[in-house]
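Given as C-alpha cells, the chain that follows is alone and in the form predicted on its own.
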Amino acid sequence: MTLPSDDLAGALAALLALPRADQPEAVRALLARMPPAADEPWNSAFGPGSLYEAFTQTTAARGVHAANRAVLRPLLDARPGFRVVDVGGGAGTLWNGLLRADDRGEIVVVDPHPDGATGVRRAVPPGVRVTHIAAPVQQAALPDADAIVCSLMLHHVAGADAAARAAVGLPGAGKREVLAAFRAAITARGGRVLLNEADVYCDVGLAPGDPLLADRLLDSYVRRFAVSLARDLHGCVDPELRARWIAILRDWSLAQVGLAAGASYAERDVYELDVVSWLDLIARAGLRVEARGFTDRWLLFHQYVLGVG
C-alpha cells in the first residue's frame, strides 16, 4: 500500500520515535510504502524542473545560499573586476539576485558535469564572464581568486587527506589537499573561502557495513534533512514541486542511508566530516576560520568563512 504524501511527516515522526538501532529497518519499510522511484538519478541534471533545482528551493538549501550571499556581496563591492571560483555551479541558485546589472568580473565554475556552468550563466549579468573548468575539484588548476565558494561539494571527496585515502585503497587527493589548493588560490588576492558542509562524520574512518555508519547517515539524511523537508512539504501548494520534493525525500534522503552504508569505499558518494573534524582539517591546510555558524534550524549545514592562516 502506497503511503499518501500527506502522511509523510507522521510516518517520519513514528520512525524517529523508535530505538536508534531499529530505525534503519524502519527506513527500508517506509521506502517500500512510498511512490515508485524517479527516473532522474541524483546530481545528473541541474536545470529547471530537475531534482537538484527543487533541492535549492528547500528551506535548508536556501539557508546555505543566504549565508553565502551575505558574505559575498560586501566582498564583491570591495573588489571591482572580481574573480570568484564556484566549485559545483549546480543550478546557479547562489547567483540569483546577488549580482547587479553593472557588476564586472569573472566566475570560474569548477564542475565535471558538462552542463555545470549553464545555470550560473543564466543567473549573471552581461558584464560578468563565466568560464568552466570541466574537471573534479581535486584535478582542477585553480586561478587566483578573490573568493572560492564550495557549497556541499567536498563531502564527495573521500578521506581527510591522501594518506587516509591510500589506507583504504583509494588513490589521489583528499579534502586537506583540496583545501590547500584553495589556500594557494586566494593568497595573492587576499581572498576568502566559503565552505559549507553538513555536521556529521561518515568519512572513510567508518567502514562499509559498520552499523555506526548507517546511524550517522540516518542522522544527517533523515533525522535532520528529511524532517526539514517534511516541514516544507506541509506548506507547499505547488503539486509539481511537491512531487520533486517527495522524489528527493525517497531517492536522496531515505534511500541514501541504505545505499551509502552498504557501498564500498569506491562506490560510496558521501564522506562527511563533523564540525570538530573540519576545524582540525582547515587548520592543517593553512587556513584560518574568520567566521562560522549553522545556516538552518536543524543544525545540519555549517558555513565556514576562511582566510589565509
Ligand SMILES: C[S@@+](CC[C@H](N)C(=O)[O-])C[C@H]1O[C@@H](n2cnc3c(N)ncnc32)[C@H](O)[C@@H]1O
Second form
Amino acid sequence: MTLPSDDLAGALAALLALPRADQPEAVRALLARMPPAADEPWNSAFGPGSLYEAFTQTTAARGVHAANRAVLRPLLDARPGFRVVDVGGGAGTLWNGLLRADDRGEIVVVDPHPDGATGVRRAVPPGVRVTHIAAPVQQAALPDADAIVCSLMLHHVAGADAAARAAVGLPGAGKREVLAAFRAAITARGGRVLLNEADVYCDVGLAPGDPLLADRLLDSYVRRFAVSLARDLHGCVDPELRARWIAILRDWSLAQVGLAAGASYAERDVYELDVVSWLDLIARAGLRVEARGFTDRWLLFHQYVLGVG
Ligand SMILES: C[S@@+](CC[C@H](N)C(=O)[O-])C[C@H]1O[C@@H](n2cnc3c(N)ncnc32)[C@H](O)[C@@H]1O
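I've shown you the form predicted on its own. Could you give me the structure of the form predicted in complex with this ligand?
The next block holds the full complex; its first chain is the one shown before.
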C-alpha cells in the first residue's frame, strides 16, 4: 500500500521510536510504501523546477544560506571591488538577494558541473563579474580572495587528508589539503573562509557495510533532515513543491541510507565529519575559527567562519 504524503511525519515518528538497530530495516520498509520514483528530469540539474532548487527552499537549507549572507554582506561592504570564490556554487542560492545593484566585484565559481555558475550569474548585478572554473576544487588554482564560500560541498571530498585516502586506496587530496589551499588563497587579503557542513561522521574511517555507517547516515538524513522536511511538508500548500520535496525525502534522504552505507569507497559521495572532527581538521590546516554555530534548529548543518590561524 502506498503511503499518503500526509502520513509521512507519523511514519517517521514510528520509525524513530524503534531501537536504533532496527531503524535501517524500517527505512527500507518505509521506502517500499512510498510513491515510486518517476523518471524525473528535475533530478539532475540546478535550475528552476529541479530537485536541488526545491532543496534550497527547505528550512534546513534556508538556514545555511541566511547565515552565510549575514556574514558575507558586511564583509563585502568593507571590501569594494571584492573577489569571492564560491566553491561548489550549485544553484547559486547564496547570491539571491545578497548583492545590491551598485556592487562591484568578482565571483569565481569552482564547480565541475557545467551549470555550476549559471545560477550565480542569474542572481548577481551587472557590475559583478562571474567566472567559472569547471573543475573539482582539488585541481583548481585558486586566486587570492576576500572570501571563500564552501557550502555543503567539502563532504564530497573523501578522507580527512591524503593519508586517510591512501589508507583506503584512494589517490589525491583530502579535506585538509583543500582547506590548506583555502588558507593560502585568503592570506594576502586577510580574507575569510565560510564553511558549511552537516554534523555527522561518515568519512572513510567507516567502511562500506559497517552497521555504524548506516546508523550515522540515518542520523543526518533521517533523524534530522527527514524529520525537518516532514515538518516543512506539513505547512506546504504548493502541490508542485510538495511533489519535489517528497521525491527528495524518498531519493535523497531515505534511499541514501541504504545506498551510501553499501557503496564502495569510490562510489560513496558523502563523507561528512562531526563538529569535533572538523575543528581538529581546521586547526591542522592552519585556519582559526572566528565564529561557528548550527544554522537550523534540527542541529544538522554547522557554519564555520575561518581566518588565517
Ligand atoms: C550540495 S551542492 C551545494 C551547492 C551550494 N553551495 C549550496 O550550498 O546550496 C554541492 C555542489 O558542489 C559541487 N561539487 C561536487 N564536487 C565538487 C568538487 N570536488 N569541487 C568543487 N565542487 C564540487 C557540485 O557540483 C554541487 O554544485
